[in-house]
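Coming up is one lone chain in structure tokens, specifically the form predicted alone.
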Amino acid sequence: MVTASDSDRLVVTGASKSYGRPGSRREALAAVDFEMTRGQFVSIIGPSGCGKSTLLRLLAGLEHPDTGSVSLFGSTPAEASAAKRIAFMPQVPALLPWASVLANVKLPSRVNRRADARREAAERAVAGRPDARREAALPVAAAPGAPAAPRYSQPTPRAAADPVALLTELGLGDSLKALPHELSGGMQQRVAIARAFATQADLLLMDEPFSALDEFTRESTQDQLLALWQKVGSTVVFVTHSVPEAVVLSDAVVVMSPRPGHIASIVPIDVPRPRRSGLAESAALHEYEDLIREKLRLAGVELS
């Protein structure tokens, strides 16, 4: 039986994962325990090879833990994935080069349409009532001939995210017909963000999506991501190697140890949003950066 608390929590319990043949297996994750609540933005940081991406793949249902369990708001990752309740954004935008910006964002709604019915059924099962739907604020597409809806409203279970509104929100309203190669790297990443949010997924997994961007583009794209996330209210797990990025984005930062990866500490970030808005906020962010670097050192991470 799924409880109300189960439906609002992401829980990883004793998850371990190793790779290789018997006798020469390499342990990537060791007894990971991790929990977050619906609507949080949590970053995972640690050295290369510590299992950050492996943990993300376990959450996505792309791999299964050797031991332990993963529960996503009352469902298994496989169930959530089959119902389009998980969106995964890798390091590269992975846009279709022959499709326009708008077509790329529309793509998830055109793939595996039967998953939409599974998603609606899963939402009813988790919430325990036919009309259940999590609180959200996605732009929705009005039915033909219907009065114009507010730009952001609470959708019904079948409401479709409006790709044009999402792209406009991310500053790409004048690039709907452009092809990916006509865009800068930062613009391509914003298209990928719009595509991820267009799925209306309960959980958005992001694996170092801004690592290839220059500093100014990176900060601008971070701010746009946060603005959209705050309107939408999705749950985000964000993998990064950047301490400042983790601090400015997150409600909490999960610090991982070197391989085999386990969670060394979790640091809540108690700084009001919007951040980077003044001297007091900047000073507080720097204090958290120093704290997380110290947590990394205590976990055995060598910092340059």
Ligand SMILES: Nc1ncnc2c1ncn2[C@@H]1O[C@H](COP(=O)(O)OP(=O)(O)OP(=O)(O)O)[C@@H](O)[C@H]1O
Contents of the next structure:
Amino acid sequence: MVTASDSDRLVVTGASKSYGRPGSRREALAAVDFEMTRGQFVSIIGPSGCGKSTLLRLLAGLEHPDTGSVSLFGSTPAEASAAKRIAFMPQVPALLPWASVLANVKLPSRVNRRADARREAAERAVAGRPDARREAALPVAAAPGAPAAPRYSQPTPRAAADPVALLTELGLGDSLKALPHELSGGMQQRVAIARAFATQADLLLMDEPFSALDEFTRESTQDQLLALWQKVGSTVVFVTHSVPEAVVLSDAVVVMSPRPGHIASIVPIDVPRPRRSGLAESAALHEYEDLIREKLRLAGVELS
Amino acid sequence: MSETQNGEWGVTRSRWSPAFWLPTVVAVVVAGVVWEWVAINNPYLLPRLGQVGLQLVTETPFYLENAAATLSEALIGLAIGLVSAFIVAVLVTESGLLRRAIMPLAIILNVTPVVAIAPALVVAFGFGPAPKLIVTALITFFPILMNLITGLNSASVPVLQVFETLHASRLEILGRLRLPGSLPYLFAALRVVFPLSLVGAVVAEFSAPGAGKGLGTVISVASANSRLAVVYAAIACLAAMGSLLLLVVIVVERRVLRWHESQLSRRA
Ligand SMILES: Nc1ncnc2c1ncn2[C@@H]1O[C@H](COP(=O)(O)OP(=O)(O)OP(=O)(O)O)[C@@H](O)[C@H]1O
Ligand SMILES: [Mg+2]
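Okay, that was the form predicted alone. Show me the form predicted in complex with the ligand next.
So here's everything in the complex, that chain up top.
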């Protein structure tokens, strides 16, 4: 059997998690098995309380599974987080209200500097000479629909992590000095996206980041997220309540079901990108949406 | 923020329009008239406002000198209270062990009426500045401590999760998240504690009468000699200083907390 090496896979094996005191324990996750390859965009969908956020916290290393294990490209979540290779984006923008937009995006580079020093040393050791790193990290242009594997074997490009460039790309070039409360909700969420990408993480964990946005803002923010992801090539795990959002964004959709939380099925989305471009694509997307709604229904979820 | 602003009902209200300042002026005038009426009928209850004013004008250097003494005691004592409350708040929020050790003592200190300790401190430290600084520091310590503890613990879970995923150190979380987040709570305490520091200094001066300078000394000596105009002139100085201190806190707060809700929802 040919499988990707451990360093290119995210693997969750038999992970379970319960909350509450002994006696009245509540199983939030029951023996979840789940695997994805580096560079994939995977969405997790399921009804409220099925353990999506819990699974994300296990991946982020914010909590530990009671049983089972989590391996992020060959490291434990704790190791990956110590090396600043995980970016976590909660449901609310979670910006620092006293810091400017730019300062908020620079936050990842200002804390845990030891990880940056170690990363640079490692990259120098690999590249042999200091400036070879930049060439090696240049993003390889991805043709639409091209097989995903080769372009992700590169480390996260450094250029994409420049806070000003990121904010400009997200349409916030005029608001660098603004305070978060001076921005709309959609703009704040885009600042949070910029902060996540500024981390130069291998793994982006996003917990319903767009659930508070109106439909138009939501679509344009999704497109900006996709554009950045395709340029940077990080791995994304994206929790959402919206079937269309999951389908349009993802390489695969994980359907979860509650009591106790487990994975009901995994649906690969085999539609070339960009996906909002033509009729054929949108028809294919609709088929996937129906398929996922069916899976959710089979998993016992009442859809409104 | 501009001078004029649309109020809730879309009516433009200006600081210069009578609707804005008239209520205050009327209230002050009424209070003044009542005061004068009482002072004329009961000369041993209140001095005439004119006498108080005359005191302040003719003896200005005397009052300035004593006000400066009280103010410096108050501010130095407050600085000691602030710094120690800050250190204790950080220690107590960072370590459960220290919290269990320190908090009971801090609470016992708080329920002890500090005013009652002042005479004992004079016995122990003499008539110099030490007892005044200690009383002021003690009286300002606890409000600052409690508010800072609440503020340091006020960081929201999602923001903490972002910091934790980045593997930020405790020092980084303290400096970049907990401390800035505690500023609104600190300023709420400072609004109370700046004027309160004057109370601490004056009470300590009462306990060591006749020694050194200070408005508290002025008041206790003048009271003993039934010189009401002097007593109330000193009290007027204290009131003015208290208002000034409060004003300083509010002005600094507006500049520092531009980002905070309390400043965003402010109306003219
Ligand atoms: N810290 C906690 N303490 C106790 N119970 C918890 C905790 N976190 C989650 N749970 C429980 O675990 C279950 C799964 O919660 P989780 O937040 O992972 O669900 P979710 O799928 O993210 O839901 P939603 O879509 O509403 O965000 C729920 O039943 C919840 O009550
Ligand atoms: Mg959730």
